[in-house]
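The form predicted on its own is given below as one chain in structure tokens.
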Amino acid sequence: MNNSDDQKPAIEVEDLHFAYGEKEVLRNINLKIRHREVTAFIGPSGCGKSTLLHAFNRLSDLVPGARIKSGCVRVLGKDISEPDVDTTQLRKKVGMVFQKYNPFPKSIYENVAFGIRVDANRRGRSELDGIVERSLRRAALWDEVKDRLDTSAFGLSGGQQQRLCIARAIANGPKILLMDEPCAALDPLSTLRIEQLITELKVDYTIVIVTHNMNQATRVSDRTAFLYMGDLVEYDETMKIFQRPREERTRAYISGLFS
């Protein structure tokens, strides 16, 4: 990515109103997400965090009745709702890691290689091997699996499976990684390893994470957005959100007065 690209936000949301059928679930959302930072979305269940996250690579298209009523989402300077947008290519640029680790019923190697086999006619085996190894290294998993790449991914622990899913997303060469509660199904030690990995990855990737764990938001994110009942209440540097919130609803939420 060149310097001129860096002058634009990685993701820009402008006056976004989003609905499922007739029910509006996001209202007048405006925010700019910077390159190579971690942004956390916090807020109570049902407030719109995951809906907003899924709008960034149009996974929301897969939900019947889901639609942008007005406004737009720009990713890397491009309005992603325009008719010429190829969602397959968009999702390669904007990778997704889900709450529940979801490896394919394939070997460790094939899990990482799966998404890039589309270009198999242009890639030799050695090139494919290199991408798999680099992706597993970036996901801090290579040393643990390098001697069993042909074994089932289901033989890995939960934390390893989640890192495998991160490697699978990285293999497609994204600029942005979306993580929807990536530690929710993990034990504390596995959670710590994923958090360390997020900090390492932001050197090269823009990361947006949905989390219910406010301590996690303070540990890993540069900026935090607090959503409540479809509204973006406050968006600022993480320490300002948690130490000096401007809005009373933000202060009440992070103080545990409601959840």
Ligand SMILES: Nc1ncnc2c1ncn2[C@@H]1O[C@H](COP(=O)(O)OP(=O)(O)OP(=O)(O)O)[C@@H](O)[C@H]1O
The other form holds:
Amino acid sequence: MNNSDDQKPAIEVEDLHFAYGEKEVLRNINLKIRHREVTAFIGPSGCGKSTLLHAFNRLSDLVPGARIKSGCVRVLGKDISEPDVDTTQLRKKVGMVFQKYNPFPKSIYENVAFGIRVDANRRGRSELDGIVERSLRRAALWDEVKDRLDTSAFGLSGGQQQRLCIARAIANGPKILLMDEPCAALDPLSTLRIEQLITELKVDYTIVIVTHNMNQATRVSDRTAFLYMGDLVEYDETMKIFQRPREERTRAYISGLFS
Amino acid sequence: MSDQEDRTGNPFAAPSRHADRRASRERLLAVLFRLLTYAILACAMGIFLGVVIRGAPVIFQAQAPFINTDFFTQLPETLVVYEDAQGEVRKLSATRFEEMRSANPDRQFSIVDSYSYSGGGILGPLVGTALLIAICMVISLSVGIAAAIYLNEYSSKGRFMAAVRLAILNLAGVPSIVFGLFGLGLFCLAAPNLVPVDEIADRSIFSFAIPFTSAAISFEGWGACMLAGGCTLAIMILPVIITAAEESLRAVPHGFREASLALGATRWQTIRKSVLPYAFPGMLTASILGITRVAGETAPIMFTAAVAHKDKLPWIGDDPEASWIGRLLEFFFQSVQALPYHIYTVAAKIPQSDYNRDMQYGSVFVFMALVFFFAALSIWLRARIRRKLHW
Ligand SMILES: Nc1ncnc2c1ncn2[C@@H]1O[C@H](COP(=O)(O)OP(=O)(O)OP(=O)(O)O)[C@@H](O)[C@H]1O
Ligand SMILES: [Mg+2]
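Can you give me the structure for the form predicted in complex with this ligand, which would complement the form predicted on its own we have just seen?
Expanding to the full complex; the earlier chain stays at the top.
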């Protein structure tokens, strides 16, 4: 990616209103996410964090009736709110990791290779091997699984499975990684490893992470967006949000007055 | 436990007389329920034992291959009951009887009686039923799975879909004789058929000649044939297949679909690679159970496909010179014998006597063994799959 591209934000949201059927769940969201930064979305349950995240790769299409009412979302400079956007191409550029790690009931190798296998241009075995190895290394999983690539992914621990899901997303060569509470189902040690990994990955990828854990937000993110009942209340550098929030609601939320 | 203890130990205990009455009533109910349950078991065992006791001796024998191979390798034929020179009454199937008579021209026999369909074996019905099942399964699985995929993966929930679902549910409750008549009307009497121009049947609803050929498309149906029977059975079993396939699809975790789509797979790729493979075992189990149901149905095939008598196997053609396409058409457009229909024939349509017992019970025994086998297979498969696939 050249520098002129880098000048533009990786994700740009303008006056976004998003609704499930008649129910508007995001109102007037304006947000610019910069390249190679980690942005955290925080906010109480049901405030619309996942909804906003799913708007970035159009996974929101899965829900019948979900739609952008007005405004636009630009990802890597392209408006993706039009219905005729090639979502498969978009989703290759914008990888996603889910709250509940969800590898396929296939081998470790096949899990990582999945994105390549469904791609239109076929690749040879050796190239595929290379991509799988690189992705697993990048997800800090290679050393743990290199001897059992052909065994089922379900044999891995929860934390390993989540890192496998990260490797699987990386294999597609994305620019952006969306993570929806990636550590919510993990133990503290596995959480720590994922957090370390996020810090390592930020060199190459733009990362958006949803988290309910304030400490995690401060540990991994450069910027934090606080959403509350469908509004983007405050969006700033993480340090500022947590030390000198401008809004009373933000202060109340991060100090644990409500959740 | 005595009531005295009960009252001191439990402050909520009812006065003793009530407690007594209630306890005895409880016991009575339990006994009643147990007896009723045993009654079901007794009925099942009664049928089962009756068939096994009278049917097993027909199938198994004491000498070496231990199985009555004739019963599985011969077509049903007439049973001849005769009195030999010693005045002893014996029975033989018609061909065997003729063989014996021509081998011993000087021996004297007097034929006592003959019973149609009661001699020989059940090869014809077995083959016919297998073919009907095969046609039925190919059609109902392809249509049923496609419908289930549409209902579960593509359609959105709405009034129309609710109506479709209701229709499927209702279809499952339609008596099989109605399916039989429907199949007769649609496939045997009204479906489009390719016929020579000068052979269009009088019943043809509508027909037109194909230009430059001597053939015509005539909506006169296919007559009673294998294809009509298979299609009728397929329609009958469709609700079961759709429901089971949909359930299997629904059992595949949503996360697989999300992950697959998020990795840039198209919708169809997602279904084909991340949903169907995991739903397939469930569909397989359900379709095996479907087979056991289809195998036993008589009503849908008795007007559409089945005949009592057939002197050759389906793949033996009338015309040895016919082209392969002619043979193929002949194959699918011929009537067949079928096991349940054969049982119906030998049990209800011919004069009853001790001499056709063997055919009756032998056929039923084989049929029950087959149903048992398929049911057990599906139960075993399901257990295996449950153990293997857990997410
Ligand atoms: N499929 C859906 N259909 C209708 N409404 C939905 C759907 N998914 C979410 N919503 C509604 O949209 C709002 C935002 O939900 P969202 O899942 O984005 O919240 P969230 O911030 O991610 O919450 P959590 O922290 O619990 O994951 C909620 O009010 C929710 O009820
Ligand atoms: Mg959420």
